[in-house]
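Read the single chain below, which is given as structure tokens and is the form predicted alone.
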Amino acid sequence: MNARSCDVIVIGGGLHGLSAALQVARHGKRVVVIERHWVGRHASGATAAGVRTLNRDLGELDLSLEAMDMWHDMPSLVGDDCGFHANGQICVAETPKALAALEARVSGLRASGYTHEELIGPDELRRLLPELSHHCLGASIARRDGAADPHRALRAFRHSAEAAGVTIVEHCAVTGLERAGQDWRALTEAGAWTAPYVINAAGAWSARVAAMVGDDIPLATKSSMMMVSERLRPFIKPVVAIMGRSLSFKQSDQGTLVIGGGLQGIPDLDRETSTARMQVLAKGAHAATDLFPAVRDIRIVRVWAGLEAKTEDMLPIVGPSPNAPGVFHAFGFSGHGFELVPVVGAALTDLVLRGHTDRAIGNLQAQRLMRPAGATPERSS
């Protein structure tokens, strides 16, 4: 079989695939991105685009903090700020129990040397969120956090990748991966490509790609839903969450409210569809109006649900394949991968170019989720 040759094949044209392709290509490598549909078709095009270190799991916190520095210098990477506004992210406590939980987290972070989160009392909370309900008692805040524009980010990463020489092949599914001497051959609907390195950034379908090279990695699917309101007068700048409830609440540059935060629809991986659940969305709307009574009578003009991968421990998989030399995984971001886009691309570039990275991916290796060879699945009682 004749196959086109390059240095790196990236499977998946979402933001993580584009980021890795861009950064590898800038080191002179020939990179091909193969995307089943079109760039940003699923999770990257449906994300709320939160740029968040607040409430990050400690297992990915160091990586997230490096990513935050990169977001504050995003134009140097892609020539555009991607609509990023660092107006902070706030997690509100409505009850004494919730406030105690926030206090414990911030104290624990300080004891470990992290200072990016702080507690604020009611007066500072009202200054930052003048229209917040007065029943809220306090909050934690990460002031360098914020949110970006996902579609502007997709355009910027795509254009920068193509400018760096990356070839993007859309509407082309990868149907198999096989060894070709020291290289990997990617079999696709449009013929084959060979390369010594493969990056698996296929989002919700990444476990299927991993299985092509012998990596059995358990992976579930999320269908995160979002709502967008009619345009309103500007009244809020930070992104707001609630301790103990599902909510992400922010106002876009256009004045619309973007409301989500873990609200789940119905995913169908085989049909590649997500179905919104109106009763679940109503719970999100209820949480939003509890915090901001002034939005009780606004109109919701659009809802959507995306497809993304979810791991058992809600941490992503970033690192080399345990069974296939030259293959690297980057998936399973479990609903909070947007902020990690620049740094994961940099880590993958390190792995491709040097075989190792100093970036903090030690907690994100695939082995933590994989059963030992020959082990049988546990039976449920």
The other form holds:
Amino acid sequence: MNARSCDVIVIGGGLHGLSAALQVARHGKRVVVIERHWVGRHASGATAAGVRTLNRDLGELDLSLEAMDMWHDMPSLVGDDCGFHANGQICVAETPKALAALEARVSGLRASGYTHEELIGPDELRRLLPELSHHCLGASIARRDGAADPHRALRAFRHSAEAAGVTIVEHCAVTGLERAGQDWRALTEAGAWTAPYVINAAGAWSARVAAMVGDDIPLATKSSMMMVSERLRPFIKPVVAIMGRSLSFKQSDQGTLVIGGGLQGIPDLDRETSTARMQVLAKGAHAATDLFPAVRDIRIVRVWAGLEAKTEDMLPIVGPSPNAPGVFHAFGFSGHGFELVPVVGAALTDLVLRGHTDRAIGNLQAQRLMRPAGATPERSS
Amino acid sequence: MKREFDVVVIGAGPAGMSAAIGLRGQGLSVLVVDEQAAPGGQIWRAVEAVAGTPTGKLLGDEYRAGLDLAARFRASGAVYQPQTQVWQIEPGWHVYMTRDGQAEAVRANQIVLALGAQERPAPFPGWTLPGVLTVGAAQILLKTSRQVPSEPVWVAGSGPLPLLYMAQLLRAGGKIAGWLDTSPPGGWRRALPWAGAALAGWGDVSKGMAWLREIKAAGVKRVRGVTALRALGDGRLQEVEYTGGDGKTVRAPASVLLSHEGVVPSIHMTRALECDHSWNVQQACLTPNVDEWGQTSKSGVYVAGDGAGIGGAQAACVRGELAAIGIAQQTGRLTPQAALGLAAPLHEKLAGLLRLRPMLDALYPPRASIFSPPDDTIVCRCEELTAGDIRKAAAIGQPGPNQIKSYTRAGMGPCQGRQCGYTIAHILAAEQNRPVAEVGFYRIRPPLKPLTLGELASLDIEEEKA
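The form predicted together with the partner chain is what I need now, so please give it after the form predicted alone.
What follows is the whole complex; the chain from before opens it.
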């Protein structure tokens, strides 16, 4: 028997797994991160890396706002700002109807006591985005939002985790999870590990891990595509989206344009790849050139599609397993998990260390998506 | 409305033209797309315009031989679309292309990739300086616009192409400052096992000897066994520094330096389509696995010509014809017996044309030093990363080329890793004490060629109109 024991086994070496591992380890726990490929192989390495509270679902807004504070203080967590620039996120309205929808959203937030989103008119919009097409009527903005550098974030979280004593095991797949007395035993291609706690942060494959401990959580897959241009002069600072169209548009520190926004490729979980669809990306290019006519002749040099989990209500699952004491889930971020990385790791740390958390994960429990215990699927006779 | 063809052929060089002629002969509808303005590929570039001119004469009979094929291709009835860039192929098969700023997706039942070869990237200190280019690039300038550098040219490299180019340049009135022969010594000893093949392929061998005689007669200085090469200069090439077989390092004035270290198959599209490939140890490159018709591991995707393995123009023509027969059989236009009957003499001819190949591979293996450039040498030109940057990143975990991309941005620029892919793989292999074949190669992302946002957007606008 080749069992090694520790305090926490984290399944999945993406940013959420690393964040949890790092923060738990800082409290003196021995943590092993087991990653099937390499750190950041899938969603974390393919993210658009927007750091966004704008247009967040109310079900995760409080958590997102706490995460935003943590992003503004990122060096205290991982010794690096991860390339985070708080130049704001803007959602542009092209039509009176879209503008009305933004107004309704912002006034609704105000009524509930939230002030992080505000409306801006054409003058302020042009001040912030001088090259924006003049057909745009107004926008909502979250000024403390921004974007970061995903690969720099991966390096920073990896190094900090290792410095905190976390063991990262790459190229090693978890093949099973079973009870071992009071502990859990993770069976892997490189032998077994045992620990009282397991964190399931396996991204698009998390439902398969959850099923190993009896949690039947319905989960779909997203394959969000991104395209990146050649480098160009700095011309836009905020991240720009359009109300009613699929687009996220920004310029990276390297000068490249990074364009995405929920445009979907074709995922393949078993082959662990996804295929880009240029016909779909064409819609993103269309939206981008409508918004910024000056980028028409900029060359696209790279396109990719990531793989990540998508839940029915587009909110993540963060919290204890309903069926397996000691197992905690953190997945299903549905295309907007990057901003939540620091706070979800902190919430999981609370759960491991104290069994509960004051952080706002109440709306994110797995039970909401699962059938009541004992229920069986209806069969047609 | 999406255009549809039985076959889309990509590339109008020897293989692509031959495949198109053969496919039309079987009654199949064919679209041939090509980046150049006229048929011919690299080897017969601009042959229709140049063959009958004095430049055509100095380029030689081998070059003018392309004229006849180009004429037959023009008359074949294939739809020929020059100046078109293919930037993505999706299963089904949907071939995405751009011409005159307008993008289009064309559907085809089969595709023939006739993409030829590229010069093996061989980084050395200073190779990015203005004034340093490849022999292939200089030869294209000679073919298309008879450009002859006014100053004497340094030629550094290995393989038949530098010999041919030097002979052509001399005929065109150019001057050669020196030939820095980087072929590893002992070539004829390595080639000895194929002496029989050399006799059988005597025509080609004697051509090479004739070029050598021309070069010698012109009094070109040849430095044998060159192991290290540096291009020096402030803002542009001013001096070349080399270490010869005698171990002595020499520095000399230079205004043009042309390098060439052999050619490797163009594998970007077959890699992007995730076709199976094998590692060629002797030539240190990947080659797509193809059957006797040139079909890859993906049904309906054929590779013809040097893209399936280096064989030269004549072999490329035969492979194009074989692909056409294979497709005709696959689509039921030919019975298997009829296809085999047509193919038998072609297979025999191809074997004859490839007989010399093992000897050439033995004569001109890539010299070791191009795979281990000094730390200060730029290896990824797009992102300006040095060999030292890659070696440093190789120490994090045990990364493969795809992780190195995210660690360093190597291979993320407009060339999509065409220039740095093999170098990165070799550096990682050396740092990690692993075979290169095991280290692997970049996963190739679309677009296969850069296209503008406006061009991509035109695809959506076209759909709106439809």
